[in-house]
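The chain that follows stands alone, in the form predicted on its own, written as structure tokens.
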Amino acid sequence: MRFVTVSGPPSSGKTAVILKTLEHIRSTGKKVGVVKFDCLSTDDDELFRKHGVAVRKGLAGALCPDHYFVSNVEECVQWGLAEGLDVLISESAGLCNRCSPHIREVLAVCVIDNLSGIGTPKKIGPMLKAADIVVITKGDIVSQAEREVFAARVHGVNTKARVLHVNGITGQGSYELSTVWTEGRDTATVEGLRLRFSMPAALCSYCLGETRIGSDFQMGNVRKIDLDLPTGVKTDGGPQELGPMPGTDGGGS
């Protein structure tokens, strides 16, 4: 079974691109499926089902969606094999722009849209930098010059990736993408494979459910901004007492 991971910022057109691309693959007689990962809710599973695509969805809830993905991806691959799929696509949104669902030895696709701004490629992080293919969408809404500038910015971030322009509405460019999705090695398991980029090094009190604000409630991996406060107290480093605000005696009201 061919396995492909697709990720990208919210509303970049991932689902539309996947649907148009799978149309070409299905036309060759291959059986396709999608596992949709999201945070709180999604109706995309109904959309896939409406188009005759086998689908399962997983909602991360209070968890990081990419951590949730990694914890469930092997089971998803086994589901695809049990369904007799020829091609399985996982779709997830890297909402923090620091996570990445891409796996070594598994084709990795990042979808990004022209309307997100020319500075966006530098902000996305490993989700874009570690991708094999970068799909740029919504090119019909901007000028040719804007498309070229945006594509150049993408290439500057990931010089090794193949950049494709796909229209999620008309399907233009999706056939070329479909040929790439069906090439290469099959995946029988991802057990023991490695992520292309580590997840964020963060385990703090807020990760574990703390809601109160203040140094007294901050434990674990905490990083402070060096604000060079007028009090002379440096805030860079671990949690610490910042002292009274300027102009007060610190003795209360």
Given for the second form:
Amino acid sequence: MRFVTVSGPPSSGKTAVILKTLEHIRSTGKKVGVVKFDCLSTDDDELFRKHGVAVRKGLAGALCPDHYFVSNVEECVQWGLAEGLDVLISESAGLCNRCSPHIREVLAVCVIDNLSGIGTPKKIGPMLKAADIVVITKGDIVSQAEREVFAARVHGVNTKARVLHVNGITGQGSYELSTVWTEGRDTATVEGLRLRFSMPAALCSYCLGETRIGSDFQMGNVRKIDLDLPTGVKTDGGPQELGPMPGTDGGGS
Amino acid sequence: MKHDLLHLTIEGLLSRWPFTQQLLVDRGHENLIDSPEAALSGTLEGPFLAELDEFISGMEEFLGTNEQKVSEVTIRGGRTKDGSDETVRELTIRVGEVVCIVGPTGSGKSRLLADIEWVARGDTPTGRHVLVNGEVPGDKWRFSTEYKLVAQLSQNMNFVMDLTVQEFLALHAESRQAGDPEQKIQRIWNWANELAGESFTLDTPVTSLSGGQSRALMIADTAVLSASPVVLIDEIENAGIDRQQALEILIKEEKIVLMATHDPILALMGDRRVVIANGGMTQVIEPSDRERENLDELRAIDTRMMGLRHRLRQGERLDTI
Ligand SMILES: Nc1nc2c(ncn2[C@@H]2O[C@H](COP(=O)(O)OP(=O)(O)O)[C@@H](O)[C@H]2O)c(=O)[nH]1
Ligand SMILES: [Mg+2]
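Could you please show the structure of the form predicted in complex with the partner chain, as a counterpart to the form predicted on its own just displayed?
First the chain shown before, then all remaining chains and molecules of the complex.
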């Protein structure tokens, strides 16, 4: 079974692109399915179902959605295999831009849209940086110049990725994307594989449900902004800092 | 390492590959820019040098350094929707040519254009092959941001950036690392003003240009700054823009122009037109002398219609036309 992780900022066109692309794959007689990850709620599963795509959803609720993703991804792969899928897609929105669901040896796709602004490629981090394929959507709305500038910015962040332009509404470019999704290797399990980027150590009292504000309530991995406050303003000596977040473990393979 | 970085100074690096400045800044090495005589080997760490090396390779490929110019694109016929052979077996379009694509909705015009854009190798539903300069082209035409074969201009595009015309063009020129950006910006702006008729200044925000001005700017910008050798135009509305001149600008800048249109004037302005039916190219028509003569009459009709539109706008009645 082909397994593809698709990520990208909210509303960048992930669902639209996946639907159009899977249509082409399905028309060759292959069985396709999607696992949709989100935080609190999603209607995407209904949409996939309506288009005849086998779907499961996972809502992270109070947990960090990316950590939730890694903790469940093997089960998802096993579900896909049990369903007899030829192609399984995971869709997840990059929410804090710090993590990415991309796994070494599993095709990694980042969907990003032309309307999100030319500063976005730089901001969205490992989701884009560690992707094998970058899909740029909503090119129908902007000028040729803006498309070129945006693509150049994407290239500046990830020089190795293959970049495709897909229109999530008309499906232009989705046939081409489908051919790339079906090449490459099969995945029978992700057990033992590794994430392309390590996830941040977000373990502070607020992760555990604390709601009160103030240094007395901050424990664990807390870091302060350096605001350069004038002397005399009370600063928080408070909690112990555990150092910077862990960085990349080496990036794409 | 692909580039001989170890023997270079910071100054040498920046003069040879100016785009590396951004990477130095991004990685917290901006202080080095102020010490131009420092040698890279003593100053930068191995992993960063490796990254720099790869970055330069990527950018060189992106910028198309040392690349051969595209002078023609060939489409080898494939199959129609019912699986029979396409009638037109081969069509070569050269730089400076304008080819119109006509056919009913759903006939396969979009697929033809997509085949060109994807430089089909018999691996699309039509089985067509697309050659660049007579050769089977490599993967770069499919996946790299720079080697996109086709630039697109269509009616529903807008400018979404909050920039003046000057800033906008400068940004595009910068992302293309175009030489002599000032001269290019001037040229685009002059042309756009000629095309649009109603003039605008370089400090006009792009989002406040009129429809005609926006299209004029998009066409002039694509002609001068776009990397793509083929320009696909999806109709040009006959309002606020000199269409004949728009095509001439694209030709002057050595583009291959494809135009999907059902406008008789545009269709007759083309050097040839390809007819699409049932998923295949059925004919390639060269306008006859008769058709060219008719073009003058069509233009006269057009001018008259525009005059009537103008009178309507002025609040006049059209009792006599
Ligand atoms: N104009 C335009 N709209 C698009 C395109 N792709 C997606 N959309 C629209 O953008 C919105 C968000 O798309 P969706 O697929 O739900 O984004 P997701 O949150 O990333 O899954 C929807 O209204 C889509 O119809 C595109 O290429 N062009
Ligand atoms: Mg979605």
